[in-house]
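Take a look at this one chain, the form predicted alone, written out in structure tokens.
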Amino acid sequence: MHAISLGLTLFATWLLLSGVYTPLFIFLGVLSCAIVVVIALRMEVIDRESHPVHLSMSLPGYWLWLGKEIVLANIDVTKRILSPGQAINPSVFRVKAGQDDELGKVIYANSITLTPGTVTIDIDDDDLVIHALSETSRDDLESGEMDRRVTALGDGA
């Protein structure tokens, strides 16, 4: 399943980026993608984490929610920088990751880092060490909303 999905993803990407739709080029694209998949299979690098097919259906909804959160965090950080009255209280703290697998923890940590005003410093078993620019950012993470959404993303498998 993962090999077929990888092959289709590679071919779709190749087709979109090449812009050439003649039979010869399409054949060469299929051939090159098949060779890459065979090499990846021989290297044993195609698995649940390297090509997470199980996330395909729920990932777009998560990306939309994360995009909204990134925009809101950008606005908050911009206000704090441009308005002298806004408090900047940096802090380092730990949050518990509710995900069972490493992929879920990595998605959670990267989502935190993508959100302006927060950076994941370290992952220690089920704890993430976070640096936040303000108490608002810290409170948002400690509310657990992002953790619940990432956990739900993995549970949709």
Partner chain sequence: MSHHLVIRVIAKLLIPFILLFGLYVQFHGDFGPGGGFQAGVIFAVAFVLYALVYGLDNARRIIPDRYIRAGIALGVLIFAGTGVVAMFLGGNYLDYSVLAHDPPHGQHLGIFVVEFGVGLTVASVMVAIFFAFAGRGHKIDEKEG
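Remember, predicted model here, so these are calculated numbers, not experimental data. Positions refer to the first chain, counted from 1. In this text, the rigid core denotes the largest set of C-alpha atoms whose superposition between the two forms falls within 1.5 Å. What changes on going to the form predicted in complex with the partner chain:
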Second form
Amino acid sequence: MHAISLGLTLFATWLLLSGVYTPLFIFLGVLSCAIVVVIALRMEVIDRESHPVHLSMSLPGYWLWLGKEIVLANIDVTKRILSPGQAINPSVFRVKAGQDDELGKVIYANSITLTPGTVTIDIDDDDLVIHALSETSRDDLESGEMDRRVTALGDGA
Amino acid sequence: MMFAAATAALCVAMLLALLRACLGPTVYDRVLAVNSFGTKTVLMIAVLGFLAGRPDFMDIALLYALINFVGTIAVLKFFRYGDMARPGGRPAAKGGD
Amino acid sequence: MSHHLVIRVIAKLLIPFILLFGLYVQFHGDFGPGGGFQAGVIFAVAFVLYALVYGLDNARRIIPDRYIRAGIALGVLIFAGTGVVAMFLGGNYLDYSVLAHDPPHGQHLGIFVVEFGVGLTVASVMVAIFFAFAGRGHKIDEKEG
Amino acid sequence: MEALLDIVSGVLLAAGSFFIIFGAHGLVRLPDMFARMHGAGVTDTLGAGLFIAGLMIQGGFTLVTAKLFLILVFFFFASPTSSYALANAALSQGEKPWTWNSEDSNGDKDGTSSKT
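Please give the corresponding structure for the form predicted in complex with the partner chain, as opposed to the form predicted alone shown earlier.
Now the complete complex, all chains and molecules, led by this one.
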């Protein structure tokens, strides 16, 4: 099931990349996708973690929200970089990742890193170790909204 | 004109990243600076594609992004373990070490 | 050991797309920058990433040394073979025009096949070089001599 | 219409350049590696995002835009991953994050002024 969906995704990517839509190149595209799926199956890299079909409905909404957060956080961090004097106060702290699967934790960790101001520096079973640039970013994260949203992402499917 | 200004801005940012890569002080600072430099290079290639009127450059930009990522991972693995062959667990979902 | 969780999952996600990009560059040598050499390197990069993330032993299991050697030899064979076939058909070495009934079509076919040979060889050699350097200091496979 | 699109993409490129330059400025100015990662993050996310959005408008509905989109998607997967790998490697090798009260022991090893 995941192999088929990976094949379709790969073919869509091929169509985006290729730009030549003669029968020969469509055929080569199908052939390439087949080769890649066979190699991927051999590498055991196709499963619900690497190809999360079950999340495809809920991901776009999450990305929109994340995009908004990224813009806000960027503006905050840029202000801190530009302002003279003591605008930063780095700290390291742990937050609990409420997701029960590894994929959820990875999404959470990467979302944290994508939002400037906070970087995931370690994953320790259920805890994420975070380096934050300032109290504002720290408080944002500790309010737990992102955690809630990522958890909802996994449960909603 | 617009693209030339963007290229100039990228050049300034690349110089700053290069400065950090030279200053160090730790090896991780340098890796971070080089990674950031690579990101800017990708953008630079994309802009140059427009500047030169050759949209083929996008393929090269995509390729550079790819190599930048794999290169960073390789360098980090080397500095962390001093060896590229260290086993890292199976790819399957629950099989990691 | 959950430290490597992020990279393990993201590498799994990216590897198929890197392979596809390699094949795309391979087959679109006529239309954009690219061709056999670059495509071979990109294709090999996917295996290098696999070896970096999941360890050299796993990578060797996925693509055993005999496949790599076969790839190197087969690629050169395709390249040289195309040239020799062109000679048998009455042209010069690697004179693609004689491969099909009309010269332009023959040239397309010839370049396509030769590029495929180049790509195969380059990918195999790149993987072989990486394995050789990464395995330095590790157990060296006696049988492979 | 044409002129309007040009203006929009010009504004996006300018904003992208702004974030890229000041992200790089942060890379030079902030006190230690972990803090600098935030500066690099500004370049990688909003800087690159706005910049590529500006180029995409110039590209119009063509494959160039599609490829730029793929580059952007790749950035958004790869850049936090390499940041995490970097931070984790640094942490495992005993790098201590800089804080205000660790100034004597660890801060400002390179002598570049960070607090002014």
